[in-house]
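One chain comes next, on its own, written out as structure tokens in the form predicted on its own.
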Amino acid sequence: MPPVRVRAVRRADLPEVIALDATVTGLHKADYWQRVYRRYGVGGQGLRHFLVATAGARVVGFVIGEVRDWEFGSPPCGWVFAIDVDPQARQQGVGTLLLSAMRQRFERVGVRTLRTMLASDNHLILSFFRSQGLRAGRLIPLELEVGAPS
């Protein structure tokens, strides 16, 4: 694999991002990704970031995050809400590069805590995040099915 570089997403990357997500999730969500690009990718400004990892001209991964503050009484912290690596490029440090690039952007604006959430049965991403030093935090996620009988 050619050397991997991390940079801000470009509109031309969207088809590859959409295809990568579909490969991993089994869902083709083009409209969703257009909305995400408009919110996080246009200019990658300040507190919102949509980054891609490229190997040569090919997108091999992406990460999306933002700085949020005072939610649940928390001072500014960085949230990573999406990260994925092409299955053929895994175990080559791509995810580490992506998370490191996001972490650097958070640190530049004074953020000292990085958070994320994941499905409890997603052992692959849980193992990755643990390998990067993430541990259970002080917040506990709770959920309720809306519209379901109580």
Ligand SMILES: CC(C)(COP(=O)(O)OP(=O)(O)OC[C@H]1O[C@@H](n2cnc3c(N)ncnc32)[C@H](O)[C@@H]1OP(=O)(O)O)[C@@H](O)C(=O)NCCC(=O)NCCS
The other form holds:
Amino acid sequence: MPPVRVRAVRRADLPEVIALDATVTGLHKADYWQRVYRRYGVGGQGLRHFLVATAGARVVGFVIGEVRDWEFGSPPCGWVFAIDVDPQARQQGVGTLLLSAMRQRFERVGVRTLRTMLASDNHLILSFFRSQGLRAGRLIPLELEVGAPS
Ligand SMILES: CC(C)(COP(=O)(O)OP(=O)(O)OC[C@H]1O[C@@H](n2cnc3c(N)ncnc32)[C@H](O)[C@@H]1OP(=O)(O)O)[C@@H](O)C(=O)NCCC(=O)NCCS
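Could I see the form predicted together with the ligand next, after the form predicted on its own?
Everything in the complex follows now, all chains and molecules, and the chain you saw is the first one.
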């Protein structure tokens, strides 16, 4: 694989991002990705980031994150919402490069905690985040099914 670089997403990257997401989720969500691009790709003001990893001209991964203040009583922290690496480019350090680039952007604005959420049965992503130093935190998610007749 050619050397990997991480940079901010461009509109022209979206078809590759959409295709990459579809390989992981099985869903082709073009409208969703246009909205994500508008919110995180161009309107970030230093607090929202949508980064891609490229190898030559090819997009081989992406990460999306945002600094959020005082939610859940927490000082500003950096949330990572999504990270995906092309299955052909995995286990070569691309995920590590993407997360590290996001972490640097969080640190630049004084953030001291990086957070994410993951499905408890997704062992791959859990293994990756653990390799990056993430551990179970103080907050726990709670859920309620709504909208169904009770
Ligand atoms: C998780 C993911 C981002 C990792 O990307 P990657 O480029 O392969 O990661 P790296 O090469 O930087 O690996 C870093 C570490 O993660 C762990 N890791 C990565 N792939 C692994 C695997 N298949 N099995 C176990 N551990 C793994 C290892 O500890 C690895 O360190 P090592 O290479 O020293 O063993 C990638 O596998 C992926 O996109 N998976 C699907 C994403 C997904 O499910 N997203 C949904 C939630 S947003």
